[in-house]
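As a starting point, one isolated chain is supplied in structure tokens, in the form predicted alone.
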Amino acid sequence: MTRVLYARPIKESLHLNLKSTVQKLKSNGVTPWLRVALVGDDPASQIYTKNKKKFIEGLGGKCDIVHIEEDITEQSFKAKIKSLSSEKGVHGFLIQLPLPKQLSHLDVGNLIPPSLDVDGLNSLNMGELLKGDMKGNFSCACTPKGIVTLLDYYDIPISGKNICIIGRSLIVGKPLSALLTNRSGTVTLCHSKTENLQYHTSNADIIIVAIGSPKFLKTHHLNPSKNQTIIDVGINKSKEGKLFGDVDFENVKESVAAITPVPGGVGPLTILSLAQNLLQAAEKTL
């Protein structure tokens, strides 16, 4: 029978002890901190943030959503991040995404300090993840984190297991390759030039979509000999509202050992991941 990997228990299973940490926090006089830019009024975006925002606060934190116009300049921009990032007392900065066309092409996680760099995008925390640094002293990418803590929680074995990764993006694609490798795992990243992707799913025990194609991963993709296990990164809405994955759900997963659902799967663990990075960078203050 498929396992439907729900990420409901893991976050029940986290929630308390990530709120005693924010009160062990508070007891040494430091309330964690999230800042988040939102540029513009884009709808998806301002469900993403208040997400954010909730679960923060839900855990005793503080989290406040700065509102920065749609047209505002390069260089404007640049220079209001380098202000909200300077404030004193807060420890963790994103820039939420995507961005207008006349700053889609900045490099985000530069621009804010590695210390703050809760999102994981800055070189030096991307740096520090292709070193293969297994204590975690750096903020990791948090879809990708929560992808291996999703695995863990539900005993899904990552060392020596032959993973395939659909999509190569720098916020889940490529440093997840580089996470799971640190794992042990044997990763192939593929993508849209990939020649004859079936055989590298065929051939995998893992396998990860994220390219944002909805129910784009199908049975003829799938070896059910191996009892494979499958990531589904992706969300997708129809003209109706309703959230679809990268994964055909019901067409495939009778044929596979454990699967996540779409919503209900990574798309929550991705704010937990959110939050443990900002408590790690908390803790670094003391």
Ligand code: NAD
The other form holds:
Amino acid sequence: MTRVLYARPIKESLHLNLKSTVQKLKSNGVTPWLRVALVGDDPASQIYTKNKKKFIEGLGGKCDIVHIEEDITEQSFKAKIKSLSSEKGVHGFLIQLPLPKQLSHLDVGNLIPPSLDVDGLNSLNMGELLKGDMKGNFSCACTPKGIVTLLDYYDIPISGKNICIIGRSLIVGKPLSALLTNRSGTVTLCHSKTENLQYHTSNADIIIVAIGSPKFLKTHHLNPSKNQTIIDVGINKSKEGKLFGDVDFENVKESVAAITPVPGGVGPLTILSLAQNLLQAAEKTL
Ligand code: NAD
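Instead of the form predicted alone shown above, give the structure for the form predicted together with this ligand, please.
Once more the chain from above appears, this time first in line as the rest of the complex follows.
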């Protein structure tokens, strides 16, 4: 029987812990404060930032969303980010992606001081991840961190397992490959130039798909004799507004041991990781 790996029980089980950490911080005079820079009025970004604010405030923390005009110049944008992120009392700062065209080439992680970089995109935090700091004294990219939380919660072993990641983005595939390597997984990082993808997916114990292509992964990629676990990171919206992952859930579900749904799988854990990174940053100021 296929196990469907929902985020909800994980969120419920960790919520109390996070809340009590916030209470401890507050009793020491520190209210964890996340500041989000939102450029323009992209509807999806507005929803994502609102959800982040709701979650942080639900824990008892503070979150402000700073709206920046869509046509801001690069120079003014950099100056604005510098001033917003240097305000006393801010523990975490993030720039909501995507950015408008004139800013899209910017290395956003490095516009933010490493101590406030709760998205784990600053070169220093990325470097700590590569060095394999097992104590996690740095902010790790939120979606990869959420995926590891999910695998641990459902007791899906990582050490020694063949793990095939499809997609090599800086926010998911690359940091995830480092994180799982640090946990002694044997990681293969595939991408659009990979030859014979099926060879890699069929040898994997865990397949993680993050490519932004609806229902891409199908049964012909799988090897049912391996009792595979499928983690679907993709969020794709149809014209009617329905959400689909990068995995053809209905097509593959009977051929695998475990699978995350979309929605309700990896997505909610990204915000959970963000809150964990924020609280860690706030604790460092005590
Ligand atoms: P991206 O869009 O920056 O890059 C896509 C990657 O997929 C590239 O590395 C490319 O080489 C690879 N790729 C594309 N087509 C491929 C193919 N046919 N075969 C093999 N590799 C292929 O990636 P991203 O920003 O990581 O986003 C990927 C998906 O994950 C999107 O749907 C995005 O919305 C979703 N996402 C979800 C969360 C979450 O919280 N659940 C977080 C981040 C991204």
